[in-house]
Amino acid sequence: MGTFSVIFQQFINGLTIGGVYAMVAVGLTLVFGILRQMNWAHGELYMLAGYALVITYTMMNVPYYVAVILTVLMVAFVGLLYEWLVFRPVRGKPFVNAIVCSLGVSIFVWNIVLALFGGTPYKLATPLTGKIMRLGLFSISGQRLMTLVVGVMIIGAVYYWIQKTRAGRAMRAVEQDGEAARLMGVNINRIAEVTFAIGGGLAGLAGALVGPIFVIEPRVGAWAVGKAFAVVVMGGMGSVMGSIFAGFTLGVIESLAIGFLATQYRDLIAYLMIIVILWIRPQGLFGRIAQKGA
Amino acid sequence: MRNARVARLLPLAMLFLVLLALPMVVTRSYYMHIVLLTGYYMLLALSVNLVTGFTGNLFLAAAAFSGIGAYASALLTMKWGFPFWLALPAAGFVAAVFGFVLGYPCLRLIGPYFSIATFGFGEITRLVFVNWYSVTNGPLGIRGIPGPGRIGIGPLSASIDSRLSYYYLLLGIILISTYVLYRIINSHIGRAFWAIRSETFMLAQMIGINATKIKIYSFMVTAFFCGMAGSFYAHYMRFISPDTFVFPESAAAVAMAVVGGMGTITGPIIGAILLGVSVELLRVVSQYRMVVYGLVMIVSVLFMPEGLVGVARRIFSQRRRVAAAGVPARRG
């Protein structure tokens, strides 16, 4: 294999993982853009998806594709619970309250899972595991291919939905000016519910698709939220388009870095990116001004 | 004015008297260990409070700066033969320099951007601890860090080797730190801290406060005290590894400040005592230890956002108001 095919192979791998970053980050950026709240527990949704899959697919023997749908629904519901129990009470309070509260949720959730399931990582085998597609110079595993295709389709659908539907318009109205939207008869609480459900569903889908590629363990939420922050900062907080673009970009950069640098530098890239982008261009690539208060 | 200040400092003074006498009650070595760890967290919570409680920016890198201080102190004593008494402030200074390094890119950031930047810095620090083998010994950590040795001159000296002596050493560090933080907060600069909160950041700049300088300053002071805490930790535990200086520890320091009451001096101290002790005692049911942490954070933000000190204040001021209402006004 020549250098070119290595690059190409890593590029394809990067797109897969980038799609996952984008799916997780879109939920985070939606909550931020629309509700001006930071959900530090967002990574836990991704982690819970893995365990929802363990329960349905491994323990209850539900067929994989059905298990994925069940997982998405379950995690979307957990997102709703977040909104009802935690984020609604702190709405309109100082920013620190929301962030500390969601930090508490994050710590609470991963430790409950740790207590219930233990720290041993789960490795799942789906019907697509081990199936390798050869496409000319490069190859891609079936699971990765499905993750990429489904991820792109769902992200596209969500984007279309936000842009074109009545509910999506209401969401964007709240994003632009929450108070004005409320006066125009937009039910903020309903919008928040939809936002959290979509964010949860996307994180759930990401966890259900990519969980089997990696391992499922309680601390994986911290990894997911770290990457999602990098993506959201890069794309600009609140910008869905920015998150999609930045998600794929980060995935590709990381994968190329694995190909040419040592593996341990991979995670460093995302965090360095956070600092450098916040320093040079705090509003992100697609975002508006960063000093908006929030 | 003077009376008001005395009244405000009275609970703090009483608290320190209780702490001074504490070893008479806590005699078992294991409980003393818990007390010492609680003291370490107290230092972290007090420092975090300076940035989070006063300037209103959620600071999520306490463990990172503590780690920088711990590694600096270990290396200074073990590689360059620094005595502990020099290594302790030196560790603080090293951490403060890194505080400047992080503070600089964070200058313009407020709200969520600031928190994410400090989180990112914490993760970078952790990854460096894990991967920079030649200096940090990687995930294995550094073993055999020397203790502080003897303190004082001639007959007024004591050897720091027992848990009891470590306790008084730590109490001294906390007392001095609290005093310094108190002086900073009640100075001109301290009032500027309030002014550069997220909500009034622009306003502060408009009335001529050099918000940039103040912010860097708050950062470096916080980093300094975190670094000192880390140095104490290293020389007490005699062993450090990257596992200690992780994000959940930073979150724990924030939780302590929040539960006790942010923006006060007594708050983080009470919060650290409450959470530190209760959570260490919960080690018996170790897997639910952190669950309680999370739950306490959620509940305290939802039901007492001003922390225990805020609740206490409300109760006392209410009583005073009731008393005042019952007595006919003396003037006018």
Given for the second form:
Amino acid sequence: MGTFSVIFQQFINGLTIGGVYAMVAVGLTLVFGILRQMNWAHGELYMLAGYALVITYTMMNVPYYVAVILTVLMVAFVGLLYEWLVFRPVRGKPFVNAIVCSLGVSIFVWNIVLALFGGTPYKLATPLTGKIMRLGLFSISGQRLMTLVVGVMIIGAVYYWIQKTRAGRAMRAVEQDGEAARLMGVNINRIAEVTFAIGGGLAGLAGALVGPIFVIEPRVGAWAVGKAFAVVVMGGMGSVMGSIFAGFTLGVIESLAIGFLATQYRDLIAYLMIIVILWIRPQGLFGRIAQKGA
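Moving from the form predicted in complex with its partner chain to the form predicted alone:
Below you will find a single chain and nothing else.
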């Protein structure tokens, strides 16, 4: 395989994993940008999606594509529970309260899953496992192709919904000035519920699509939230477009590092890139400079 073919192949692989990063990071940045709350337990939504797929698809023998839909709905509901039970009580309180509460939720969920399922990784085989699509210079597995296509479609749909619908405009109004939006009749609690449900659904979809590609085990939540925070910081805190762009960029850079160096250099190259970007633009690629006194 020539150098150009390797670059193209790794670029396609990078887009696949980048789409997963973007799906998880968009949910995280929505919660921060609109509600100004930091959710360290967001990675556990991704992890729970994997185990929801294990239960529905493996243990209950639900068809895979139906199991994916059920997983998204279940994890979106868990996102709602986050809002109702954890984040609503601390909304308007000091910033650190949400951080501490979400860290507690993360540890609690992690240990519950560990107690119920143990630490042994699950490897799922779906109807797409083993199917390889060859398209000219590159090939891609059926599962990765579905992850890429569905991920791009859903991310595009969510972005369109935020920009063009009445509910999306209400969310952006809360992001710009929550108190003014409330005085104009925007229901802040409803916006919070929608935001957490969308974030949970996106994390659930990412976990259900990429879980069969890798393995499902309790520690993947920490991996997911680590990548998501890196993407959110690189793209600009609270910027949906920034998270989308940064997610795909990080995925491609990591994939190229694996293709031309070695797997162990993947994170090194990626985080060096983030350091350079933040050195040049401290607010992130699409972030806005904080106003003095804001």
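On a predicted model such as this, the values are computed, not experimentally measured, just so you know. Think of the rigid core as the biggest set of C-alphas that the two forms share within 1.5 Å after superposition. Numbering follows the first chain given and starts at 1.
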Study note, to complete from the structure: Between-form comparison on the rigid core puts the Cα shift of R281 between the two forms, in Å, at 2.6
